[in-house]
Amino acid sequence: MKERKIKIKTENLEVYYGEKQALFDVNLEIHEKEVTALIGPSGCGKSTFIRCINRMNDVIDICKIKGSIEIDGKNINHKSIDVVRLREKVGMVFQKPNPFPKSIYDNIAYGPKIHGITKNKGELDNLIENSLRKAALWNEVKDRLHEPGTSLSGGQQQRLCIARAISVNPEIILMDEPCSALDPIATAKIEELIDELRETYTIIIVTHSMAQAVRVSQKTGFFHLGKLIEFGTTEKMFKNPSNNMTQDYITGRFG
């Protein structure tokens, strides 16, 4: 199997919140159209790391970033980068489903309208149907598109948020513990969906569930206290990790 191209690369990435350092010297290469899982105990820097990739940390005044983050070889923190365009390219799905207080239709129409992606209502209707189909939700909601997004079940709301993220045609999807608020059946649906989506998108998922990392990802990174301890194929990481600390974490000796 040929090696996929590098989509995201960080070099000596360090993040500070005021005086407190949250990430230390993270060097990582993430390949396109793969699922990369980030595991590690709470507060170890996983979410901070993914928030660097779409510059969500920009909204935190005391946050300072050193080192470089490149997407397709371009430094995303360079002053020439348009953050709005960057966030169009890098979608985000959060821990708790967070549909807008609008209809199912308008939840998905929102991004394409802002970014001027469609020219008329027919195009928009098609885009909404396609986004819902990609998120495996169309058949469940096609007769209720004008009902509020908040009327859906938790698992459906999370798939709506995934549909909303993919409606602006991103290349990368960041998922911050997307199943932690969901029951096992809804979780299984989202995991199945992640597996389908990786044919089109580069996906990074932060997860507390080691079993989930094994099920959905091809590569895994283990963070501890702001450092990337180990990164490699998921299979090797869970069967034969190089680092004792990784071994201790995945066998439950600490967490």
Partner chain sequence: MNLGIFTAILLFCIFSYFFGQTTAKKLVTNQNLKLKTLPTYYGYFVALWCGIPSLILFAVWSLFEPTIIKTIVVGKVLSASQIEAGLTTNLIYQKILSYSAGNFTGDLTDTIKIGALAYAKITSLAYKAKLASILSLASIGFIYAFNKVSKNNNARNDVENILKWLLFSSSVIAILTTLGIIFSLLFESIKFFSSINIFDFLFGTNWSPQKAFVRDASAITAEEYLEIKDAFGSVPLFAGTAFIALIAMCVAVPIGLFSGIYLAEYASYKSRRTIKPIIEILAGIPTVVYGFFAALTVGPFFREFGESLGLNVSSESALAAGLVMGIMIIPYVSSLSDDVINAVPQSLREGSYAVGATKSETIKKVVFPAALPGIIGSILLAVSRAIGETMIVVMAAGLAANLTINPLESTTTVTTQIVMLLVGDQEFDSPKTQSAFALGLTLFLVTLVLNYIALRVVKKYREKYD
Given for the second form:
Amino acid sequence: MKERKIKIKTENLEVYYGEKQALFDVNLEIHEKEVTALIGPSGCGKSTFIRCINRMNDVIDICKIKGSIEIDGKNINHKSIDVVRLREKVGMVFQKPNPFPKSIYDNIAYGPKIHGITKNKGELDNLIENSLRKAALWNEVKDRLHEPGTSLSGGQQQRLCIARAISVNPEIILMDEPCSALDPIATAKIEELIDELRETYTIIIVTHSMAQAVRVSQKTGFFHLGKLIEFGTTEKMFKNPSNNMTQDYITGRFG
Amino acid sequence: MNLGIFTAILLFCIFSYFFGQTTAKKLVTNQNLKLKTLPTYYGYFVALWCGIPSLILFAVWSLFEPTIIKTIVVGKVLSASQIEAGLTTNLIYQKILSYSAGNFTGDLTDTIKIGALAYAKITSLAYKAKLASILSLASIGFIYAFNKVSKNNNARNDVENILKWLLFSSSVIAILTTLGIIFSLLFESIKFFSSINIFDFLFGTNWSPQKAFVRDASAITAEEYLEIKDAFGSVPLFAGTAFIALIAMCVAVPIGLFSGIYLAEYASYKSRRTIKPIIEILAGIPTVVYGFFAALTVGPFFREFGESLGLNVSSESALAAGLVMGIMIIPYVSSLSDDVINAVPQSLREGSYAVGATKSETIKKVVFPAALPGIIGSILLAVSRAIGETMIVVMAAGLAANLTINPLESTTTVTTQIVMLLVGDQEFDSPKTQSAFALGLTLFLVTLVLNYIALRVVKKYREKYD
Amino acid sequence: MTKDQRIKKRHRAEARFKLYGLVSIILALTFVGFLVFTIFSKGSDAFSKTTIKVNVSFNAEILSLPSNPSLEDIQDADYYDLALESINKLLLTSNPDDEKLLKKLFSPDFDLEIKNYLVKNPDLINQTQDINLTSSDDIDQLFKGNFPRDIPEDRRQVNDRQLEIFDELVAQDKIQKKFNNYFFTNGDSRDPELAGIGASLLGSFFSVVICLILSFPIAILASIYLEEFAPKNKITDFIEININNLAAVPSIVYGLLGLGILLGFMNFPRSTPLVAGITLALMTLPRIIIPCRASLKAVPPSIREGALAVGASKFQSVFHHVVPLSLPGTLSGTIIGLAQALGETAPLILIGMVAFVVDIPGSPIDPASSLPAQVYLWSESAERGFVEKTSATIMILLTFLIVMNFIAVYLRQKFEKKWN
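Okay, that is the form predicted alone; can I get the form predicted together with the partner chain now?
Okay, now the whole complex, with that chain kicking things off.
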């Protein structure tokens, strides 16, 4: 398998919540159009890490970030970077599906509207249909686009959120345990979807389930207590980890 | 006097507590019984049986005593002598009371002397009767409870059952208060509407109740009725109230809402902690202070400012009253909307940020629509406050009932008129006094509906995000 | 529109929106500041009064006292002539017109002040003593610099000759500023220099104490019932709806309730703290029940379960554990409710608490006023002296409210446990 272009690169990344340090010296390279899974026990910093990539941590007053994160070679914490444009480029799907209390249509139209991506209603309709198709939701909702997004089932809501993330044409999609609130069937659908999306997007997925990491990802990183313990291809990581702690974790001895 | 009886009841209770407790302990030593519960509960049991019935009797007696004494004294006076012209029984009774209290000034008439004598007799008799009946009731309760204790009842269960009733009755007072309000308002309003047509009241546009000053409602002649029939048109009052409330909301809603949004979404934790209490000071300031401020500072300022522009501004303008009322309401809107906005789940905001929305876009298009029901609820509550607010309008708005939409003129409100009609000595039989209760009834009903809707909306909203 | 232009526009909108919020906050804060500033700048003068030093010789003959007067004789004597003579000595020349003008420089109670002085120091008979007598309101305002002197004489309360006398007295250092004890000890008066908040302060005190005695126990018991014992049924729902609505009923409606039921139906005495206290208690009750319930609700169920698990009855678990734990919140809610009751005016007007009360009430069934009612009453008077007194009364009232609120916040922050 040939090495793809480096999309995201972090160097000496450290994150503090007030006094408490949440990430220690994380150095990581993530390649384009691959699925990278981040695993590790609860509270190990996986979620903190991906929230750095679209600067979602800006929302938290006491959060401080040191070190650099580069996307396509540009430091995203530099003051010339506009966080709004960054987030347009880096989409995110959350642990719990969080559709807006609006119609399905408006949920997806929201992003394109604020960014002015489409010029008229026809274009917008097309974009919405495309996004829903890409999120494998179109067939289920095409007849009820104007019902509230919250009326969908949990799995459908999560795919709606994926469609919402896709709607602004991002390059990267961050997924923070997207299946943790879903049942196995819905989870299978989302995993299938992730596999398809890999063609177009760079995906980072935080997951609790090692089986899921194996199923969907090409690369895996193992976090423990805020440190990146090991990073490599998923295959190698699960068959032959180089670190004892990783070994212990994936064989279920702790975590 | 009453304090003495109250102390007596308390002492009796304390005595019965210890008596019950020691009796129970004796049961153990003398008859070798095993008590069903701790001795203190036997003490509580006797004390409650001794105290509660007598306190209830005490309260009920005290509530009705003045009325009964009054009826008897007035009856004695009426049977003994003729009443001088121009005096009502109420006035005479007032004089008798002040003569008895020893601070009477004015002409001392035989009527008053007879009345005072009767009053003194009856009060002392009433006091003796009250003391005797309360003490005997306490003793009956004491004996009943003591009997039960010596049979080793399960005192804890009994005490808890009594307490449960006590708790329940405390919360029923809320219902009684509502009933009391409705009763007192309806009672006088019905009398009012029996002399003045309800449609004339609700839809008439002329308010000049002074025409009906000191006239016995039950003895209004047909001519008099024609004269006062049009004096009670309340439309100008409702219009004035709505108008001033509208001005107030125009001040309070934008400032309060934006303050609330800023506090919830932009302010840092630290500044939020200092700014919020300072704004809430505005809510803690008594309304009479706002009234003083409006009448003394804001009103004259507007008048002078208007004069300098060549405008004729009344010093009791609707604008001044409305503006100050708006200031008063700011914290209600800001605090409530701050709470409501905070209740919107963070995940919705993150969802919006994640597609690249700015903060204000997120607020305007996601947070605000999600919080809208709660915000509407809090605005409705604020409107209800504005409508019911009294002191600011009494002191800063006018008294004359103008039907106007010019904010620089003076207008009057429902609450102002209630105060003006009832300040000083009232004659309950005059339609003028009764009209105040009719106004109060409408005010009560309107605010009731507003509050009910607002509270339901807010409650539903809370449940949605809990 | 290019993408960059669009982004710039969006950021401008963002900045604008944030500015609106900031401006609103600043406006609200300015209102607080301005209000407090106007009241305090007007009111601070009321805490001092102006006195004129007069040399009084307590001549037993003028007072027509017997040779060895008892305290009663001293009290019963007529001091008016003596007082007039003493103040007339302020001017070297005697002129009947001047004497009239001179008398107007003093408060109408100037003879009483001389009497009270002698009653306190009875051995001063047939001796002379310098006494500081309270000046009239006009002189008070003049000395405090609140009267413009350059307006035409006919539009001034103090005429030119009086000004001359005043200036002479000032030059002799006979006019002084003293602490205004009357403001705290006197009842109401038609003369601003003699008016005080004594009657209204006590009236407020009695009313609030009665309100506390009635509302606090009932509110606690009711909240315990609703939060811990009430079954989920229609009666409970109805009680809850009632309480929530009552908390938002305009206060003036409670005034109508007090007027209609307590005064009209039950013939309670008018203008008394007793009726005010009961009316305020009914109004305060729901306002206390709501925070009390919240504070009971905040105690986690695990505490109740823990008590029940060692065999406590439901009552024991509630009264031994839940109620003590909720006490800080309960007390702080009660204090805030009482603070509201203390500042309430509208219902008191209707039950006659806005009355001209000169005598200090000795018990809750004597006629009295209350602090906010006093503010309302004085605010109707145009004299500058009353404006000053009104503002000062507000300052006292606000001080009480701030202290009460501070205690409430302190209680909550210091003693309330944070449950996770």
